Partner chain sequence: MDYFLQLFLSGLTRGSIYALIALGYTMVYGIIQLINFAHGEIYMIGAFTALIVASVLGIMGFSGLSILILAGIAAVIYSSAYGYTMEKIAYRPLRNAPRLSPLISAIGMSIFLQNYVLLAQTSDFLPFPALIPEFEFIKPVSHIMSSAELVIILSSAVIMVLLTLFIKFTRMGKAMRATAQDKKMALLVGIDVDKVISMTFIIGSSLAALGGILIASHIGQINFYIGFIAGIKAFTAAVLGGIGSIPGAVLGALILGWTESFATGYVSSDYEDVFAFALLVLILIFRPAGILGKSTAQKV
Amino acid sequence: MKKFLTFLLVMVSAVFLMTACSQKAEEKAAEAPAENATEAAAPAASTEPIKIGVAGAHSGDLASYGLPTVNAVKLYVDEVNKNGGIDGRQVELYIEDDVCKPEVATNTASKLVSDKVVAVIGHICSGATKAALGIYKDANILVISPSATNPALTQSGEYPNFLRTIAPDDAQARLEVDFALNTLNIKKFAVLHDKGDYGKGLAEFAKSFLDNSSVEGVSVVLYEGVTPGAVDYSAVVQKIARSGAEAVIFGGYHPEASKIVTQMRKKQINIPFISDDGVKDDTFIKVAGEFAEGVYATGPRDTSTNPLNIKAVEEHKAAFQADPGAFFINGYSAAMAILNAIDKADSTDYEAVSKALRTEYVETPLGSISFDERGDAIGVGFSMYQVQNGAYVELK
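Coordinates for the sequence given above, by itself, in the form predicted in complex with the partner chain:
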């Protein structure tokens, strides 16, 4: 028994040693590009380099959300440095991994603060971002996230140093409600969701926007969650018919949406069906077939024809021989926005840069963007799409 225990102990410690080693190796690998940048910058810079932090999930299961932003920032900063930098100063990157874990994110933030960065591009996940924000706030460091969509991050007003180049979750609900009220002139709504975090969150926002709407006579006549994967939704559909709703707003994903739409149309309930980007998916049209026709869904504004967008994607393909991943464009735009603001402010002073971000418009792959008082990007957002002849068409 004793022998066995010793053996176990040795094995366990061996495993720990190995992971520790590999972690060090990874850190080194991650730091390498930053060091290169420093070397390149040193001879050319007449003044001190501008230090920018890049934080997010660069390892672990969510790395695919964080690494595209690292690539995007590197691509853009390389180009800026090649063209002489900002006001003659080179840009230096400090890339730190937070694995999308709040407890790691606080360490990451402290590290970047001690590195004396001017601004941070990141973090990636809403939870990690929230954990890190307090530390940056105390150190007067601007944070610009390409992907943290939690509405409270900007709306709570707690973090004046936080901005983002992605629309918050409630923007979709806002668009759905405004569209239904102003374009379709609907008064009575059935709001449904799939009981999930995403779908229920959207439905709650939609309901509160409708309840607080200034338009007269607007009411939510039905607010319910359906069971995902249930055999049949005909009872819910009957309820929609009985409630007298003039439109359905649904928060959730396409499998439930297609079932509900199909059963509604089969029961001759031909009221508008408005949903979110979980439904703006070609699978929805494939599954719901003819019944998908006329369904409204919000989705990220289509910027793939923007020349800057095309250029950024091509740069990525040239540099990495692969298509960019999630939030690449948002990360690229975040880097453009922050460096543009430093350029316009002619300093790295927190107040000046923060003001420039909120007053100056900058051309990015997402279009011409600026930031509102709360820190949400103006000009970034969602569009309403409608299924017409078997394809989603953006409604202008």
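In this text, the rigid core denotes the largest set of C-alpha atoms whose superposition between the two forms falls within 1.5 Å. Residue numbers count along the first chain shown, from 1. Everything numeric in this text was worked out from a predicted model, so none of it was measured. What changes on going to the form predicted on its own:
Of K259 and I166, one falls in each rigid part of the chain as it moves between the two forms.
Between-form comparison between the two forms gives a rotation of 47° for the smaller rigid part, taken against the larger part from C-alpha superpositions.
What would the structure be for the form predicted on its own, given that what you showed me was the form predicted in complex with the partner chain?
Only a single chain is listed, so you will not see partners or other molecules.
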């Protein structure tokens, strides 16, 4: 019996030791893959191209606003790629035309999302930009517009993925109203707009500033929307004449502005016509011809003496044998801002690049710029221009 108990004790001890060894082996085996996985997950430098979208009006009546940005981005990206890219990665452009129409812009945005771009430079028009922004937001894609000035795009807080290299329309409308009241000494205004997000938004700001002006006797005697693309604006021109307005403030683009101004002047209505950066374009002067003379329009502050501005314009002339058009400098600066942010972030990660855009300043043709929490550019502003001898001249 004693021998049997001794034998049983030895066997139990042996089983215990075997079980313990087995558990240690399993634990070691379980730890090994984790160590290997850590090694496998070690970040390797990507050599994949950095995909950037460029969206805007590249055809149609408003192509003169969009194509300069395409040229600007191409020029800057070519320079970056020739210098080795960003952290060794080449930049690849995906260019899409939205014709400045919201219904087309949504398809444009969907196409760029499917192309897996990490950021978009554009869109150009505020209405098209607003239509596309939700699609980009859902896909964590940053958007930098050179020209979409509708205040709500940043001030509503709905689009944290949106930034712009141009000041918003409330600043633009403020400048127009202050100029009309304090420089031209106007008291009675006709405020017109094209019913779009951009034009109507700007006109509403102008009307609000006039309605709440502390200057005695100021009034808006006509507030009217016009139909974009119409051939004849004689009805609203007659209303301007009957209203007794001493000046017109128009929110919208050059196709409508050129027709309204032409018909006003032909009816001998020679009161000041004050508009926005949607009209401060050489195409307006070409279309309106002699009737463009004397028209006022706000536009991005002149930075033509900035060395980077001079360099960018010379590059455009050498590449395209022509002067750059509207928003070229804003588009060039947008390209510099997003690629600088990717470089500073050492990543194309949405959060990292978004943070870099808001914390890093970058030297651009517009000057040294960064972006505030809302996405508005810090360091940019508007000036008042007038058509003099067939060209826009900045008024000091």
